[in-house]
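Only one chain is shown below, in structure tokens, and it's the form predicted alone.
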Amino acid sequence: MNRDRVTAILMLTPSVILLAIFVYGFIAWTGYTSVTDSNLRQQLRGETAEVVGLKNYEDLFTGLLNKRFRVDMTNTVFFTILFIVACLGVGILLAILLDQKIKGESVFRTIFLFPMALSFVVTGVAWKWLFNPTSGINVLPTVIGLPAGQFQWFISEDRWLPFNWHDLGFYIALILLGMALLFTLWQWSKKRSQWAAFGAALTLLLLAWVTLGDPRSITPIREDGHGFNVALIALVVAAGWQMSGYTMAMYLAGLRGISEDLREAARVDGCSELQVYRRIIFPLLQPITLSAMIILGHISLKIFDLAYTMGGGNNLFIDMPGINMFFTTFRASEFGRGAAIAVIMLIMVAVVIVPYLYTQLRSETHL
């Protein structure tokens, strides 16, 4: 072993140790609590907690009393989806309008940039002044003699959507059955006959699991009060003025690395404008939206301060797990149920990082 090896390892192994205890060590502290009924109560008493297995987790998505979990849930789903393509949407479209070369393209670059110069605090106290429904946007009206809007914004009881939790599963085996069939569809149309009749074998298995089986019953009785909350609308609003200012400057990147005459050779071979992003730009910039998806959506899981902030804590329309996890945690003192609010949001992100950290690791091992 060389001496510049043996240089570069010393340097870096207080690093590794200290990465070791302190992010992955806790992380198992936290599993292992997880699976235990530790509480401030066996603490002030000098108990020793008890492992209990996955009674948590089961209780969690199941039990009687942590419906509140279950429509945190809910409302990730739907403000991760939402907010994403708010993003997406918001960011391409400015970054296509600047991309025309406009005169002050650096001014409004710049604007529109400064949003992400803020924390979520911030924006969500800015924001809920404006979602004020006594005093914030829906007063607008008013200054041009109209009547002052009624939108309730953030503190909305409005849902859409509703669904019952029991029924859960019989919903995300519909879902399931879709994805495989359209699994087998897409593999047959490239004419890859080993993977369509697989995706068709998996069909006929969800297909038989959901006529023959009985995929509803997650909870003992039927639990309504889900689907989506209306309120969810402010914190997307909020969200996303914050961060289309980042899928922005990556569109942006990515259309000035486009070659102009690539563009000019698809006109010259009659290709409309739009013709030309729907056939050239929007296929080059799918790596791009991935990365952003990527990002946004693991942005989005572990969301806290803005909602904590527009909601307080106690408007369950806006909830999310990180502020369960918080309460349940630090106020209602349940140390095992909480580690398990947060390894489920662990395993939410690593679900949305890990494939694209190993498709990026693999692709640079291929370089």
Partner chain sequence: MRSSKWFILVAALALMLGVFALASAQDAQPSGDLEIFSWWTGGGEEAGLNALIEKFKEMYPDVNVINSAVAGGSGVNARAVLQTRMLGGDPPGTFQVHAGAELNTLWVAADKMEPLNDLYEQNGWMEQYPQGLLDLISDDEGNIYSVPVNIHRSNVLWYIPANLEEWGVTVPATWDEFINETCPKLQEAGVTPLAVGETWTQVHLWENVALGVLGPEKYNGLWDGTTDWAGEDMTQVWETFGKVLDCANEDMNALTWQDASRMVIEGKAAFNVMGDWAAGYFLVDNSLEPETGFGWAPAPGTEGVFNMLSDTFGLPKDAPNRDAVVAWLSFLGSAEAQDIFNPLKGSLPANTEAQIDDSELYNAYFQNAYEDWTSNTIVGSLAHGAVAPQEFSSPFNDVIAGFQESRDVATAQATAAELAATTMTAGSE
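Note that the rigid core is defined as the largest set of C-alphas that superpose within 1.5 Å between two forms. Small disclaimer: the values here were computed from a predicted structure and weren't measured. Positions refer to the first chain, counted from 1. First, how it differs from the form predicted in complex with the partner chain.
The Cα position of Phe78 differs by less than 2 Å between these two forms after fitting on the rigid core. After superposition on the rigid core, displacement of the C-alpha of Arg331 between these two forms stays below 2 Å.
With the core superposed, Asp305 shows a C-alpha displacement below 2 Å between these two forms.
Based on the form predicted alone presented above, generate the structure block for the form predicted in complex with the partner chain.
Keep in mind that what follows is only the chain, not its partners or any molecules around it.
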């Protein structure tokens, strides 16, 4: 048996080595590239790149020329939020509808899930045609005699919710202030006067910082205007169309796992159908929601094909870090800066995925 165990490890070894090189080795390599000034010209001439420290990162967050990156970060935040909300909302709605003993359930399920089988490129090409402002969806109302829609979809230049990365420090300070205030009130209501006094002092300190000091100065990000680009709605619709079937499938699997006895018991206890969902089913689905949020979130953080197909790479209103990395690296040929963008993308994804993997695998009991 012992020899077999060695054989087993040997059989796993090639895959482990491949992944060690292709994932961790390459990530390390990218990390190194990101602290150099590596570019096409150097490489073509066979020169070695110089180590420039964190300059590429500094440029991305503060450089006048790299506003595009900060736009991308803004877009990523808004897109991720909307995309997750849309997929979860539509997904659970469809799952609940399908869970009602529907005739032809498999037909509906097939329809809601088929976009998952498509390439984002196909989705992009199809929706680009549908979103063409002078034709496409905008013309649909005219079929039944209504005026054509005016929304510009993915080429819209409207921007809502103006905000500035530079203000991040200010927002953080405000949040801290609010937390301190709540802490004070909470301790006070519990009649723990010492803690309440501490909280009050902290609150006053933070208040002084916000009003007299300049919390903005702690944000090392350049001041330039950003906001929610309305054109992202088009991207959310297309991506949601493709991915909400996925959340539906996850929820449906979850719903099917909830025993009918449990629901029946709740009904016997006098719960209305709505209450059964609110008290029994939704809480049980929470882990699925979390899983779905993480899977969707990591997809949206690294989205590339769809935005690239729809925007063609120059439409900054739906630009994403993945596209910026592609263009910085393969068009402008600034490998160092491209690598820095890639590293930032990796960190964003890792922040979401690593704790998830950790808890998922830890909680495995049967393995």
